[in-house]
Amino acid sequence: MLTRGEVSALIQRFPKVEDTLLSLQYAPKMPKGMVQETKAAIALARKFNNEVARPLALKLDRKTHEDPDYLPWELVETANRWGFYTRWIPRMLGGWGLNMPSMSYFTEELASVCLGITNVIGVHYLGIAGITACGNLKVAKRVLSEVVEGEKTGTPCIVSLSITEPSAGTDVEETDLMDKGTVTCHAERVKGGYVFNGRKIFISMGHVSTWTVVFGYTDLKRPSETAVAAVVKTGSPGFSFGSHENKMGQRVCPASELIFEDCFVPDNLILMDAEKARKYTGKPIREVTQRYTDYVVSATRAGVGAMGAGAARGAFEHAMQYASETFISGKPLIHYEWVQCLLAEMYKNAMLARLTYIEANYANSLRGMYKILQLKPFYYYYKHVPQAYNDKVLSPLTEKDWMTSLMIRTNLDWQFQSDQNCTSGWASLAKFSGTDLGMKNCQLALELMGQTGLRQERWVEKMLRDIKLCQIYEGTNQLNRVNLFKCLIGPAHPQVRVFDEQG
């Protein structure tokens, strides 16, 4: 029990204004160029939800409630013709290079219509961040190569990322957990790579992959000092797909079981792992495998936030819509002040659910995984040279070993754990503030609309089942109350212990 001296302290050491507002201290630093760019991102993503995700999102749903089984590979070619695929892929490997925090607009947009349709093209870039997280450019070339070939010739090359396991879902995503959890991917050290053994489940769009990136662990029983991470090709010998989720929402987004027997992935596509730990950085692979996940939620979990901010946001439109059509005694609904205060409720969570994956895209681009690429000399040079220059003088640089020894130091070894705490606990608050906001929105129209919301052509139904999974996958929204609590709360008052106590 800690005493009324030690809480007085506690309550003390609150965070201040300028230690927290992110958006005070980037926006000076911030290229104006990114403004115009993240605009026209959302314009697209209007203009994708106008001719496609609109007309296509309650068939969809209904096609794959008549067949479980159903693939999405007609949308998915449809999204890489749009370019979805390449778009926030730096220039130098080949992709368009928009800004990354641009990605959180453009999936709130279109997270209005669609959660499903919006992870589709999202979860893509869970896959890419997994990849480029850990600084290892030269498989990270090989495969982003492919990405940007398959847009070429329209034969879409997507990305996923397995961690999920049958007896380990959060548990994976913190160190700390890591060993009190039950991992059973095996990573057997043999010449010239690894042999994996294992299954994952709930991997979005691993069906209709091309490249996934799977971690393992050469002692089960230590998973979180002998993790490995690899890219493994669909196709390769001893990697299958097993079942297809018959899930409640975000139905046109496939979950799939992904089964391992023996698959040999060789050296050159392994992204991380205790050797290369120990020569890149120096550090015990327990630090490097929190680092590198933190890295990679600290982008995914605030776009998350963003499909929240996009339920919330969708449902109110859809509340606003009912209540300026129907009618009590002769007056439009929306003219009563019950349901103006309701509305008024509604408009107020979908603001605050934006406003935090803002705020977590400032902490990303001060002390972020793409920070580097948001500086305004890079950003310029990046935005302004052309891309035969990119792809003759920059492009080769990822092959060279001393760029790879770089970027995995800049990534892995250089980073400070103030920004690594900044940059998750952002991304924790701004994941689950999203999210639970989203759902709130969601159950408040449907608390309007009554027995009328419940009819799949009214939409809400559909995104209340949507935004369930959102408060579930990325981590647990309990899960991210408590990375909040390490990362912003717990370095000032080290007497707590966190991940020690399940109550």
Given for the second form:
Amino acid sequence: MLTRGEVSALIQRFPKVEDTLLSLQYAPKMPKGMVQETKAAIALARKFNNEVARPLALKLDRKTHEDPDYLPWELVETANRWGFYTRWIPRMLGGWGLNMPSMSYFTEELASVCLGITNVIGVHYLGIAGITACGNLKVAKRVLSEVVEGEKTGTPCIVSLSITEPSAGTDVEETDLMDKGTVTCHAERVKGGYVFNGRKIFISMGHVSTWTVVFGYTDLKRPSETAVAAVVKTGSPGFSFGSHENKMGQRVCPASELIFEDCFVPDNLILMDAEKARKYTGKPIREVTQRYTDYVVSATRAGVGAMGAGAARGAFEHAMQYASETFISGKPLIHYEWVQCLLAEMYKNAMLARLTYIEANYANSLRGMYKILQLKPFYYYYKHVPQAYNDKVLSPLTEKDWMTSLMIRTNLDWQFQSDQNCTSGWASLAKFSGTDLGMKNCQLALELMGQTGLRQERWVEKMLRDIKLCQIYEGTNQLNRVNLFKCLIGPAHPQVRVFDEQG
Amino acid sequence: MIGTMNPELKPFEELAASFAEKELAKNIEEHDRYPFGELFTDVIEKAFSVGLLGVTLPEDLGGIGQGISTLCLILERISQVDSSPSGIIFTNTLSQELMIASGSRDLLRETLSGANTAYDFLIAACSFSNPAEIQHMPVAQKRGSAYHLTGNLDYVVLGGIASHALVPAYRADRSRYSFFLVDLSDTGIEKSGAVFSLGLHACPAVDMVFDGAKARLVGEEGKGPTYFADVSKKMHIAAAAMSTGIMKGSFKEALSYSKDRFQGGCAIINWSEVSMILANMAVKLNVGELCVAQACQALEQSTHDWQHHCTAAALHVHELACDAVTDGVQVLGGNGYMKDYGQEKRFRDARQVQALLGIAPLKKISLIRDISGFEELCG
Ligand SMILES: Cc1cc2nc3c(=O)[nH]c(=O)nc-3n(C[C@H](O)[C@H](O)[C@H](O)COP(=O)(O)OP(=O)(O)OC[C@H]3O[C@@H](n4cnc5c(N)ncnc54)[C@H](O)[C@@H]3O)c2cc1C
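Target state, the form predicted in complex with its partner chain; input state, the form predicted alone:
Every component of the complex follows; first up is the chain already shown.
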């Protein structure tokens, strides 16, 4: 028999059990209510697919080809009516407060029909993650109240996230690269706020969003130490839109250019800057910037992985349908063993993609962004607390300074580096695995369907166009591979550095 | 590579290069907008006037009477810039070759004689399928010496812009299909608008409905599969040449972008993962070029088993191309996904080209059936 000490030592060896068996560790801690809630979210997505996405997706894709300037206002209104822009906002901040991992399953369902429509909904939560990840509840409350109000009034208020710049894409995803690269969005400290100057590109839903979370830098030579995150409202003086891109796929979801010209952002709309960071944590600012980024992408990259799983599933479903209705030498294609094995392979790809994002979400639930919300006592408390009590007592707490201080410290100061590595590494794993598997299945479906698959009305060609983007945004799959190495493999090799091969 | 192995083909390489440069390079994005923009009819006319619509067609029929190497060289060169015209050349060549293989030279001569425009010279065909795989095909009825077609036929490439179409159809017993030539200006033919497809946008296809349309038998009744098998073995390699062309275009653009784009303080080619992607693309491209050139040689010299070599090479090259163009987008990051760069089009076109002449896995099954001589193999 092994002693407890031996067990403990052995499971600490690489690969550490605590970093790799997230499901096993989280399952006993998971509030049971999440299961029912997740099933309901999946059912809701399926209903939406039947009533909205399937009837609309191909038409909208065609429309955007006819008119590349088309913007999806009606679709956003529909999604708003369905309550999709507030479902995963915590109740304390006025939303429905569904458990966060359920969003990934919901995303997979939508993505199995249309990745473009999925992103019209999903990227709003990238914006929200950008707001909530730093813990600044005061600013979060301000913006998210408008989102909630927008749902009530039927005038959607959605949020986008603006990091990418013309000369900095991969670079702005990583502090290690940022300082070596060329960022140009300048944030100048002035009395009562900051003045932003610069351009952001490829911003999903930019033109259609009401608020954007923008990152600027007070010192363009040292961006990782001088990042300023702010929320800016559409229509603010000095903030305008340029063109939006003519893309291969996900065409219903615009990718916009955002222009900041002497755009003044008052202090009460600043989410995070070096001054605030110093106030709440003694950690080097560079680390805080990376932590903030990691917090966001740990959640959202798992979501992109779910999009990949959805594409893998959608492609599988179309291939299966084709194999059932197509006859070769008098027999349905699905009758042949090679086709059955191909479909089995595609099914496997979809399920593997799903398993990786599930594991990434377990990591987030156990050691990351969702940790507090999904502790049993908190989860049930928030789920069942009467609305009136929530509105009168809990919600106003979000406007208290001490609450914001507590949250910022929780998110940016008290998190262990090992937790950050685990969640960020798993999110990268889910992101590139899911999207690569989605791509693989679209390719296999297209090969199987031949000429039929080439037709837009048969879905698969559109899925292929759509899924390619998922290998690029939220950090290219290459960047995510390096990040996985950095977070999950690198710590076992402390002498090895990443992004340092030029040195 | 074909050019290097066959220096005598240099003039054709130059012809294709100058056509691509002058007629295509500047308006690739614009041309690709079809069917949501204008079709590049002037480019098609130009292709006709310089002989590109009849590369393998014998001179006495109005072509330039070249072999498969020239065809591949031209398709590869043009596809580096824009593969839609290659799709047009490919489809028209397929129709011509099928008619010649069926012994219908006279009918072809009659059809093409006096052709003054590309429209007169184009013969539409279902170039993205092996007719044996088509689920719904018209039925041909014989009344006197004439045939009449009734039924649907999907995805007839060039159907909207050609004067004639080569249509596979069954006789009433539905045993083996035959090819028929249809004058598309005749009555009893309904055409859809251009089908909105993944790639090769400017090589459009339409769906057709025949309602007693007049048709002329091409070759012998029930011999369609034999003609198709003969011709497709050769045409597989022409399709593969399109894939290598697309791959080459993608590689060149990726390589040049990787030298100009800076991230992390250096040109991205200096990040070893980027150079590894480029290296993988280069491997695929070089292997692809070699496969096509060797297959052409095997075919032209009728070496032992050339048919297997050509089919296998083509299947392999298409797969290489689909992978390589995916990486080609990736190297450009977000820009690779946008229409103002060439990579997204190549990503789509490579997959479209892979589907030429039928479903890829079924081509494999058919290859092993040929190699093994085992007719009973499933599929
Ligand atoms: C349609 C679309 C929507 C988007 N939505 C948003 C959004 O809502 N908000 C937002 O902020 N951004 C968004 N993005 C930006 C996206 O995150 C970036 O495109 C992505 O991070 C890649 O950056 P890039 O395009 O500049 O490519 P680059 O960074 O220029 O990369 C080019 C190539 O070089 C490789 N590379 C670069 N650096 C390295 C390195 N150090 N090591 C190895 N390889 C490297 C990359 O992997 C890639 O293959 C979107 C992009 C697109 C295309």
